[in-house]
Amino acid sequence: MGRTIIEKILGSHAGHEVSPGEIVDLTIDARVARDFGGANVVKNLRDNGLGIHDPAKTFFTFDCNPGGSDQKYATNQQICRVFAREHGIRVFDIDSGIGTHIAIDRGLAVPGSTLVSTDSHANILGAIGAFGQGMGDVDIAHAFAFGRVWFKVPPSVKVVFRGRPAPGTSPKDLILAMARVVGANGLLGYAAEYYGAVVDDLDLSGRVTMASMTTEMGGIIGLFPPNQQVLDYCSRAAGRPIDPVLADGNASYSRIVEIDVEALEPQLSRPGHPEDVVQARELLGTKIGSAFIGSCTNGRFEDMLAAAEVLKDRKVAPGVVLKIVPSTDEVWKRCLDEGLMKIFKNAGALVGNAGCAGCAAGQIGQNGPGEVTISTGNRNFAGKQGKG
């Protein structure tokens, strides 16, 4: 019998074939905590009296609030420089980005590899077919001293999207028209693999998008085979050849989604469930007293460039408050550098240094009671960005 990538992946890790169920001890090829959570993973080690396994593997990215704007976000950001500076661990500060992307970005994690942090979205790697997961601070912690976790294999779930969308349509709305048929617990502890043309044809920034929004349905990571862009990408990145990790022809599925995308129209998921979603068109006329661009979800360039189609040469509406930000320092420099700030400040945008942001509930963009913020996050509960 074949095996799926995600059975592939973790095999190779644990240095022997796996199956669904298994549990198995992984090697990590980078382990990652975060300013959440970070301050905790260091407390673990040092009550612990543990070291650092591979400091060359081993890193902290400052995303959640990169401001330091919060008294227990700048103390934990303190602690971890000082526990970095101690063990020659590399920090991506606050003036870096989120996390996950630097990974990609940086070829910290590329096709086929490993990475675990205290990140509830780190399955984004899904969008390079690599496994990310977001783990606690105990967990990192072993990771951290020992360059190995365990993990049960999860069985797999392959998601097929038939049809080409309608002109304007994004990969965002593919995601959420997917999380409407399969509900908020349709993959819950599944990994899922993603086919189709349309998704063949999605450019590194769309997989992203569609990875990030996987756990929102309960999955434990949704994988993109890669095209032949991502694996230039990622070999740039890395400094070296990189080869996909790809399910044989013959793999075993737990089941076979399919989901109809022909002509499918841009789609919103209504306030407090992800999967509550309907054509956008439904909710026109909706007054909102806010609007957040970014997150690790929808905060790339070509994110930002298309909010600067729509923006240019228009005036945010009077009354409503509009927060950009860029998901890492270089899409925030060729934002500058190519004239989208430009259009961002003229527009009266409000624009933050790369990070998380509002989905944080911190940096920038949280709201305030009965205030209706219109959102690119992957998440929509209340009290996510704050009491709106």
Contents of the next structure:
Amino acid sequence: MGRTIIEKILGSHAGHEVSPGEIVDLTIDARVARDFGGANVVKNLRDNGLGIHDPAKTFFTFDCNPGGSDQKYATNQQICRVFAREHGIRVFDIDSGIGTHIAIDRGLAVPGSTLVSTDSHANILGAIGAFGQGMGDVDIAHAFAFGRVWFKVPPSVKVVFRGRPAPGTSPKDLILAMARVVGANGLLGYAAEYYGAVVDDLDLSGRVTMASMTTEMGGIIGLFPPNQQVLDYCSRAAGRPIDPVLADGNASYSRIVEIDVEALEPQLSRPGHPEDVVQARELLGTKIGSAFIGSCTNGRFEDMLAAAEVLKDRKVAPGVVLKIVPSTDEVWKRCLDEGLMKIFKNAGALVGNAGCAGCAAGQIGQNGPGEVTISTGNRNFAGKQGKG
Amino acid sequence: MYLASPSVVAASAVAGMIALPQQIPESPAVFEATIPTGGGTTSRGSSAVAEKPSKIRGRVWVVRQDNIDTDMIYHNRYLTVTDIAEMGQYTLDNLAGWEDFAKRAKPGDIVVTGKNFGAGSSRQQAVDCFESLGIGLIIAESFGAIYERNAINKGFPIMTANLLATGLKDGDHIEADLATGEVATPEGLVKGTPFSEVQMNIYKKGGLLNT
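Given the form predicted alone above, produce the structure of the same protein in the form predicted in complex with the partner chain.
Everything in the complex follows now, all chains and molecules, and the chain you saw is the first one.
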């Protein structure tokens, strides 16, 4: 019988063929903890007298609070640093950016590989056809100490995007449209695979956007079969040729979901629930107090470019604060080199250190009670980025 | 919080309202002021203040140290606290030897200390935390300039007098006359600086902003 992408990746890391529902012992290629959860991982390891299975496959990524501006975060960061020095573990410190993006850009994760992190959006690695999963600190401590975790093989859903969106729409609009169709738990417990001409043509950045919001539909992961551009990118990042893991033609899916995106227009998710999506044109003219561009969903260079095209020779409205946070320091530097920073600053935007920004109550991007914000983030639960 | 694509968010930031990149209006939406200008009292009006005593008597805590800064009094990790009721528990918890002050102090107690008390930051909480605990009075040889204003403006009684030169110890009882600057101690009368007219007025009306 044919295999889906998730079945192939998990099978190759379990050492045997796997089926949905089966619990397998999974080898993890990259084991990551952040400044969120990382200190607890260290505590778990210390309290239980556990060592590090393979320091070369173990990483800390400080992305929740890259400013180190919060003393509790600063304390946890230092706990992780000291532990990392003791064990020879690499730390991507507060000057680096979002861990999952670094994993892609530095080749810590490649198509077909496995990564776990204390990041509920670690499944963003579906963008490159890799397995990524967010886990709690006990799980991650186990991965640090033993290099593997147990995992239940999820059933697969095939999602096919039909049609061509209208000009001016973006990958964010595709995934918001999907969230509207399938709802907040439409993918609960499933691994999705994304297909369709519009998906095949997406660049890495667009795939990252869509993969990241799979979480908001309850999905274990949303996997994209890598195209040549993604393979080239990941091969360069890893310094070796990478082969994709693709589904067999006769793979078995629990469900096939079709999303009609013909002539799709810009979408907008209303406050409170990511899946509460309407046509943006229905809410034109709604007064806003602040705007945020960044996050693991829309913080890559292509996202910055899309924003810069609109902001060029324009000013942010009086009384509105626009916060821009590139996902990684590499993106930040490229924005500087290619003139985007000048556009942002001339427009009057605030630009922050690379990182997760407002999500996880991190650095920039918080709002106060009653503040109306429009954001490129992935979640808008009440209180997610402050009180507004 | 609304979620949208980078270009829609950028267009909305420019427009001051939700907008599409190809339809950004000529002039942005702005917030219009809704309260008449001119400052002063708008709606709340003055609140009644109980008669403030001009003599304060209480049990003392002698903090025999100069240059106690605002991070020792009220550490910056608590700066986001806005409810005065919550502030008391953190008072002096970053000052060596005084970490448990909040647990030991009782309402009406008086803090006696040395030079330049409240040096450092402008945080009002370094005053408010004492008010939160019900501390009756702080007497220092001198105060940090901003701290002094913060206390006066809050209507929280502070007085300048050199009591450390006396043999005053924890648990002694003293009585300070805010109008004359005289402090009666078990060691005898110490002459401090009386409240200025401004300080007394603000103190009596319960704070600078209490109109």
